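Just the one chain here, the form predicted on its own, laid out as structure tokens.
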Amino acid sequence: MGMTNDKQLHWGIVGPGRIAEKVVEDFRLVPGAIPVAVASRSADRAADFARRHGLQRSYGSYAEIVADPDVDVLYIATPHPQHHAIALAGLRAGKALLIEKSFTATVPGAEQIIDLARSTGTFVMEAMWTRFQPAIVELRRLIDDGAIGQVRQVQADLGVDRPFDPADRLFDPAQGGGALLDLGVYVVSFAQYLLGNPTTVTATGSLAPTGVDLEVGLLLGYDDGRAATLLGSLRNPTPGQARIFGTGGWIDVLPRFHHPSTFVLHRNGSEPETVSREPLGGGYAHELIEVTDRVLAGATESEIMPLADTLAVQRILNGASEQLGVRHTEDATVQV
């Protein structure tokens, strides 16, 4: 990799959508990371982004910015088709990548990710922010701790009234549209996070009339009788709650559950406890930190978002999918 020393690493980002806006940002907030460049399909898209943000490249195709040699890191942030194609290019470029979630639009498109990142021990890691709030950070502390006893079930939802519309990407199946992708990807992450991997996935829903998944309930069921209950909806909103239950107590994490700032602990007879914790920024700085320090410090994943989770993920919400008759793909006419 060409860092400019060891103290530094330059980002590119990939799809100047709605996200990356967001995270952009953040930037300012983590040492040793300088974003330097961004793509897009559109050069005047790209230009736009570069001068508002202060980058010191754009790029009018993404085979542009896999090939700077003077890019460490790629932020991938297209729609979920097509991160499979720009991460198997990235990685061959042996850039380090931050995937957005969902990591992919399938398990396949997810296995040949991690197997290429695996061969050559190139750092890879999903977008989940989540699990880098500072108050997500503090709650799974207490629960290794045992401040709620065993974890045995874990609630979530989150939902949003999103008027149909065809042209929209959430509904567009090419897109790799749906509730499970981009909404159901947040409760499932967060139940694997603290239960592990589910022996069984049952799932219940509707379709939007494109033929996307619309709501979603999912029932997560472990060999030991753990369970998550979970719904993610793009036709109605919820407050984005979620809730821990153990032997020894339960836990609240107050709306929304995928970046909070609080949450109440409730031990077996005591009061109440509640814990703030506010994020840096707007919530995005932790997992750019995250990135930034494995990858100057030599690792290949993260141990908070290891790539073995990203794949249970991601075989949770296709498996569900599935069951509601929804076939995604990955994008197989992207330029790299």
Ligand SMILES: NC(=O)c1ccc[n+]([C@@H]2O[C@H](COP(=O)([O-])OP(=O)(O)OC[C@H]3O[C@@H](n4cnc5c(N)ncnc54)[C@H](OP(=O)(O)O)[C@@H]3O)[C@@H](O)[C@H]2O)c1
The other form holds:
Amino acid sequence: MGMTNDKQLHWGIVGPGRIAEKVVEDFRLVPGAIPVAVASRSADRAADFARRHGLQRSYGSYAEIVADPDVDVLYIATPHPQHHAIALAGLRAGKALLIEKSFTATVPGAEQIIDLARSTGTFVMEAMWTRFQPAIVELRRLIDDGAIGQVRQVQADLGVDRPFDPADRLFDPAQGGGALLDLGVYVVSFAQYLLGNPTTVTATGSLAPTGVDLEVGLLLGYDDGRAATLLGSLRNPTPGQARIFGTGGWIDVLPRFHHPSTFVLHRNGSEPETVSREPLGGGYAHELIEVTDRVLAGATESEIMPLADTLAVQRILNGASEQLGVRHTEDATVQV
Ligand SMILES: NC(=O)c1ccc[n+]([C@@H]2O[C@H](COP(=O)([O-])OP(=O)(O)OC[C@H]3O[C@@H](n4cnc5c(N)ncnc54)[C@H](OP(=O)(O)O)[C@@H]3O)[C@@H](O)[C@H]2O)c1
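What would the structure be for the form predicted in complex with the ligand, rather than the form predicted on its own?
Shown next: the complete complex, the earlier chain at its head.
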């Protein structure tokens, strides 16, 4: 990698859409990380993004940023089925990767990226920013410390009232639309973080006219009786709350649980304790810090968002999709 001597990591942004607009703002809060380049399918869009955010270089194709030897890490912010081809090309060029959630559109797609990352010894992480929020880090510390005893059950919901538009990424099958891959990924990753990998996944829900999942309810089951009940919807708003129930109490993660600043710890027999931890910037700085620190330290994975967890989450999401009759594919037409 073209890493500079002063321990700085040069980042390239792929797909200057809505989330890239937000994430790029948080680089200023990340020591050692410099966003240097952006790539779009359109040279004009890339140039406009680079000018507005002060990036040195812009490219009108994804192939050009992959070939840029002065880019160490790619942040892939295209829609889910367009992650796979860019990720594989990036790994072949020796780039570390931060890949937006959902990691891929399919389980085989995720497996191919993970296999290539491991065989080349290259760092890859899913951009599941929830796990790096200061409130979630503290919540996890308290749980590991036994604050609510043994975790037995998890509830989480994430719903938005999104007007139906067949061209919108969220409703377009070609862009990996549907509630599961966009919102379900948060509730599933949260449950997986606290309970591990389920032995059964049961999904119910409804489909949009384009055939993608509109509403989804999930029951994750564990052999020893633990369970998670999870909701996601593009049809109706929900508070975006999570609850973790243990043998010694429970925790309410106040909305929205996927980037919270406050949770309430209820220890059995004690008054509730309110714990607040504000995120930095837009809340994306923490995942950028994780990648920057880990890559500079020579690691190939994050211990907080390891690839085994990403793959487990992807299996749950795609298994649930198939129960609803939704079959995703990776985009084989991406030019990279
Ligand atoms: N972490 C979060 O909070 C968060 C929030 C929202 C979304 N996301 C994730 O980030 C990814 C992008 O979401 P977004 O809302 O930013 O999407 P978006 O606004 O539609 O932007 C996606 C960008 O991807 C590029 N692209 C490449 N191939 C494309 C294709 N075939 N169709 C459409 N666009 C294509 C486009 O840029 P060019 O054409 O200019 O290259 C487009 O601007 C998704 O995986 C999503 O789940 C994460």
